[in-house]
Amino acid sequence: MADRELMASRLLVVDDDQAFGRLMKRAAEPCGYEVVATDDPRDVRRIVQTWRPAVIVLDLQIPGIDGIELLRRLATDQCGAQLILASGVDGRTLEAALELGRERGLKMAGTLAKPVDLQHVRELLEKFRPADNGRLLHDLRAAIPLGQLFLEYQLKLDCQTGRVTGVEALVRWQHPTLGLVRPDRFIPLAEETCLIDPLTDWIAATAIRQAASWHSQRFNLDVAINISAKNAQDIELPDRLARHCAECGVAPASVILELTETSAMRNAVQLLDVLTRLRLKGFELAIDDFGTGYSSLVQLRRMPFSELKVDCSFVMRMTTDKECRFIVETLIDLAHKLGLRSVAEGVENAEALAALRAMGCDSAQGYYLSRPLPADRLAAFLKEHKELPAAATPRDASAAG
């Protein structure tokens, strides 16, 4: 089913439990949206093909039928709603049905936890409101000649000598009307359009000049830079971001391009092409959220990454959760036996920095050392502080400037 064919906003409910259908619509209306709920899984290829809702939320344990069967269909019909999964299974089944409905094709937008928070799942649905795509999309097409987009910068510490070595570059949209957008509602809707690619080159010239803006100033940062999947597959991206670099004075080997896990193994060999001409010009290249798909391997040994970046999800939990702290810990061990430097992201806390250390971690980002800051903002920061000690607060970095 074509993406524009979703009607804009309709919810379809899944799950044999009323009382939890009434909950959904309680959460959904407020946000504008038309809530039709089934217990019966023999209905919903019927309604999905009918009445094509945009977003479905499916319980993974219905009598008669389980959820995996329904994402089995649904992709088999090439659905093109978002997915949330729902359910009082344990989270990893639940993660695991996740990853599953990805590797099929399908849009899966979360998970919901039963019982579900009523505000959590507002939050949820607020992100794939397609009712708001349309105008938003409109929108974004005009937001780079008109200034309304703007960059932010989350420090990376060096774990063993707490100083900063350099940043990670995170987009913001300031929309006129509808304030700060968050970027989990945008680069979506770029990814799936053409606009993509004048937003990642945006972000690359804004962040290479303000690199070389630093670095002018002393600060001899590396600069982190998020490209997509079909970034990845543009056999002139190498060639854009080396300009971009050489009329700025930044070495590329200054620049880390950060490719998400799950997008690094998507048409491996025109992926391979584009990352390692990228290589050869001298930029450094890291595999994100690393641990959150299921990469082989032997693919990973084949990529040209030079850094792996542990996600957050992992790192938030190890100091309570052993399972978390031991995958964190092999991911860790994997990347210095692979010949590249271990990133973790998502650090809270002290006590997560300090196992991170004891682990032989080379870098870490998080809210225990700094929110992502405005340029001025940082510079400031990192002239009050050469080092982060562990006992750097978030507080202590958003008061700076």
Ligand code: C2E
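Think of the rigid core as the biggest set of C-alphas that the two forms share within 1.5 Å after superposition. It should be emphasised that the depicted structure is a prediction, and the values quoted were computed from it without experimental measurement. Positions refer to the first chain, counted from 1. What changes on going to the form predicted together with the named molecule:
After superposition on the rigid core, displacement of the C-alpha of Gly166 between these two forms stays below 2 Å. Once both forms are fitted on their rigid core, the CA atom of Ala350 lies less than 2 Å apart between these two forms. Superposed on the core, the two forms differ at Gly88: its CA moves 2 Å or more between these two forms.
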Contents of the next structure:
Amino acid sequence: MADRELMASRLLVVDDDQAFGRLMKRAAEPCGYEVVATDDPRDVRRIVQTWRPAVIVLDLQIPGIDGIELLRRLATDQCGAQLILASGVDGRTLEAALELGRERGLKMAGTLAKPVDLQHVRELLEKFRPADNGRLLHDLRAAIPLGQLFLEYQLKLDCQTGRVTGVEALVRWQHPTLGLVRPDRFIPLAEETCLIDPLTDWIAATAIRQAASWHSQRFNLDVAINISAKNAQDIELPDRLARHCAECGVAPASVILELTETSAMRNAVQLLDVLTRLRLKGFELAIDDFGTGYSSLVQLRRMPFSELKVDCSFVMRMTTDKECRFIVETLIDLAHKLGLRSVAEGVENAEALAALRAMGCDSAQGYYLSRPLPADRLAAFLKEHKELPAAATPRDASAAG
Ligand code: C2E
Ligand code: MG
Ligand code: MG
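Now that you have shown the form predicted alone, what about the form predicted together with the named molecule?
So here's everything in the complex, that chain up top.
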């Protein structure tokens, strides 16, 4: 079934729990979805083929047929809908089912652990409205010249000394009618088109200029910039970034380029060319969201990274989930054994920060230390807290942002 045949705002809910169907309706209809719920798995293939929903929310445990079997059948039918898996099973099983769907060539949009959070459902659904995506992309083209984009900066703390060593630049879009649009919503759209190139260029130039301004105020901050998969295939990227640095008088050594693990592993030769040249020019390279992608350790060793960022999904749960704690500990150890600096993102409480210090983690980043802040507020925050003692009380700035 081809994508173009799908009906953009139709959502099918497959669940034997009718209350869940009603809840999904409550979440999805305000987002503009037409919702059909069925509790009979035998109906699913017929509905999918005739009603052609763009999104399907599927419970993995329905009496009469299991969700895995249904996934197999949908794959056989070449179903092009975005699939969201919902279930009360443990997170690992849910993730395994998601991976299985991907391997079968289905478009796996995400998981919903029951009991579901309405806000989370809405955020997931917001992503898959093709009609809106077209409009958003159209508006995004004009967003740079119209000055609607801006950067926020989230500080990074040296776990051992408590000193702020740098920031990560995170892009935001103040849309005239939609309000604040998160990067998760528009970066993937930009990545599907050439728009990601001017966008990253603007972000890098702005962040490097901002770093120069901080340096002139004696805030010696490194600045981390997120680079998309597509950017990292662009052989002119190293020269462009070096030019921005030269124009602003910022040493490339104080610029860290963050690549996600998944994107880091595509088209390895071209990528290795770009990354190696970036390193030769003096830039630092971080592998972002490590632990969630599909790279092998061999690939990690081959790429010239200097820093490993442990994915926030593990760090956020490390104080309540023993497995997550072990994963964080292992990844920090792995980073050090490979000669990389370790950074944990998603530090949300003092306990996590203390545990990271004990594990020997180099840097921490997270809401407990500070939310991402606009440049002027970050400077004010730093003037107030020159050194953030590790494992101290929550910062007031984290309540703002
Ligand atoms: P990322 O690079 O992994 O950035 C970290 C994200 O985690 C940020 O979300 C940040 O606000 C959030 N975060 C930080 N600390 C905490 C915490 O303690 N708890 C929780 N729950 N979240 C925390 P944000 O700003 O929404 O960015 C999301 C993703 O969008 C980024 O993930 C990155 O992949 C992408 N992105 C953001 N800015 C840019 C950009 O300028 N260029 C590109 N290419 N991608 C960007
Ligand atoms: Mg990042
Ligand atoms: Mg990250």
